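Just one chain follows, in the form predicted on its own, and it is written as structure tokens.
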Amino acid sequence: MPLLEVDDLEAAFLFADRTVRAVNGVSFAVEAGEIVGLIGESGSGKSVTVQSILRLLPSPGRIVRGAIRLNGVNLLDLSREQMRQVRGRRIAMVVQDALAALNPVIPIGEQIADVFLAHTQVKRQTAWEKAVGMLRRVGISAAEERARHYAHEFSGGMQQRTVIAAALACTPELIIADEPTTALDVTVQQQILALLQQARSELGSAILYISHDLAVVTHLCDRILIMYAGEIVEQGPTRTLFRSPKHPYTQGLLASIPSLHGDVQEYLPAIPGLPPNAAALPTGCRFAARCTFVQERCRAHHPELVSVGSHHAVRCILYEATTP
């Protein structure tokens, strides 16, 4: 059994005038242990489709159809009181802008304190104690007296420790990593890589990385899951994805990427045009207008997420003839 399966989600967000449809049917499943990238750029889907495994979509968001389950248990049948039980301690959030998450008036000791004191049998000294410890294996130097310090006082790097050692507190089962490097260098986005494989090799902790960039995933992620206007288009052994990526977006994406073997004066490739309307979704292939491959079927038919390999699977009509 899959530690997390999402199972035909829907999300919505139902305005006066309009339904704006930001998930569609999505499915995927992540294994103990596993690393998990999902793929795509802005508006694609990604961060709804983590609101709705938190049960934290946004009014008018609704989740619309689809089961979240943790080991076996559906997440959406959980009350209010039992979700706030699982998060924190059972799934745990790494979010993008860590400086916004933390609270600028308290100590971050105090902060990761109250995680343990939220979700476990302590009292405030021992909490205390163990925040500290958590510093400490995030690498923060001189814990004892950082721990004393506000969020503003750290670095973007050290920030982003404070926000990952939050979040392995109560050693999570599952990690849910929401594109946690983007605002820093080169140098701090490799220190939190390895910071998110140390969790997963030490802790057992499965991880969900949410990103953009599928530079970044390469040598963090078992899998991969390219999302794009709401549906996954791709998904694949990391790679297998890399070496032959079958969904024309996906070969768009990595052809974007920098090579250190190419000419510095070489023009990246671009995907032209941009994601639909998710208010007004096209009948057919939601790629279509930005597909080099285009065919008049593809504004009529609607794709299936079809096998092409061992574990690969594709959305587009150029390999729905080799379905089983």
Given for the second form:
Amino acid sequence: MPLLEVDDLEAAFLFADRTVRAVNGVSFAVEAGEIVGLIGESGSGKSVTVQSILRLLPSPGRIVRGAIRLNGVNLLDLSREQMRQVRGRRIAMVVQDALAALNPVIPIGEQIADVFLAHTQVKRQTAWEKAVGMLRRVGISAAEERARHYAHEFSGGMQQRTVIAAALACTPELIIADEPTTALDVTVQQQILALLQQARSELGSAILYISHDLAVVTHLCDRILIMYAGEIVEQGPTRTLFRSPKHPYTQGLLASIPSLHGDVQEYLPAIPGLPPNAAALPTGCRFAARCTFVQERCRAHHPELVSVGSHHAVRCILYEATTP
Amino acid sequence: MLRYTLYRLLLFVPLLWGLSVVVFVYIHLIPGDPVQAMVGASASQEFVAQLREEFGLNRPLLVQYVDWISGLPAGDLGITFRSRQPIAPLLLARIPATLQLALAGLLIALLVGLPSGILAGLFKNSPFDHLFSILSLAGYSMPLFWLGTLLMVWLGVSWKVLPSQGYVPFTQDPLKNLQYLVLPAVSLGLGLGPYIGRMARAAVIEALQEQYVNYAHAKGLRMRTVVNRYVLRNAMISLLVVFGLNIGFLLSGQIVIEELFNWPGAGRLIVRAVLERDYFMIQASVLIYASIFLAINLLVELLHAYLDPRVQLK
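Given the form predicted on its own above, what does the protein look like in the form predicted in complex with its partner chain?
Now the full complex is given, and it begins with the chain already shown.
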């Protein structure tokens, strides 16, 4: 049984005048201790998927269909209090904008101590000492003193370390990292990625890593899911996906990573056009309007996710025919 | 914090000086001769000239200003025009009554406005929030003198449950004093309460949209912790700042209520000074009220700096 199983998830924002279908029938699994990358551009539904897993969809967002199982238990069936005990303890979150995620008027240490107080039976003093320990563990020097500081007194990298410290506090089975390095410069990025890898090797936590940047996740992830317009268009082991990308969208993404080897290209290839409006999705393939291999049938027929190798699946008409 | 406090206090001195200049210039820029206005058009020219001489109004403006301001540090606010009494003791005698009414009114306003505004903000778009919006808008739109008159007529005149006019010092008869206090304080509180309530609601809604509140939920914190430490703590800080900026509402409302309920506070003294065209009294009162306004804002700023660690850096 996988650690996390997202099964046919459909989430939508029900506005008065229109329905924005942000996530449409997404299914995937994360095994214990596995690092899975969820890749997609802005508006592809990756953040909504994550918010659905934690049941923290902002209003008027609703989970319309599907199941989200953690060790076989459907999170959508849990009571509010049961769900609260899952958040931060079994599934922890690391966010992109650490400064905005930290309360500006409460010392850093107290915000980590709050996690211990919410999930374990400890006294305030013990929780504080544990929080200081967590800060030390994510590599913040003079942690006792630093714990009394406020978020704005920390550098961007230290803010992100603080958020990771809060996430690791209760040894979660799954860490969801939503673009945790986007706001950081490259050297700090590497330190944060190393910290996440360390969490996996030391605590055995699985990681669902959300990003719009394929290059960043290459070395981190065991497996990659590519999302486009609210659905998964290709998934497979990182190596396979990089060696033989099948979906034209994945191929386009890979082509747009600047290379340090080989010929210097004058122009970096980009995928033309914009993703479709989630309030008015096309009936056929959602990538058809931007695809270089588009055929007549693509605009009418919505392709299924089909297997094209071991653990490798793709949602494209070009590969549907090859399967029996 | 100590450095910041000293810095703000030091800054307060030139601020007060600037205020005195504005008040002085403002009073003296009013067109027409103040003495003529005070004694009326029928007075003889000789009488007017004599008064001008007596009050030193023939001297250059700068000399008059220096004369006025040099008395201020010692608490000399000048003398009234009609009775020729020193102004400072007159104002000072009114302080207990004014302070009592202001604090009681503020307390009622906070008791009415804070809990309802916070609840409305936390449960935005709930039936309670809609009810709150309607009631607070009604209270907010109702002029203070009208609200006070209604209460006075119902509770004081028709049902005769409370005295509607007058004042007894607390030291003389505490029970009577409180009876007299109820109507003006409730009027002031109900006038100011919806104002505070709406500010509190807005502050809570703003805080609820912050990412750190969402992240607090993602950490699995209990609802109580999220509301107290993440939502309210931040909302109350911004409420404090907005409240400081709007303190003039309380000060001006107080003058109206004092006049309406015959409450012998400093506000009534000002109203009388205006009616009698006592320029010296007006000048002194405006200076005092403006100083109180600035002092409260200073207090709010210091409190803000104490509560919000980001302030002292700016």
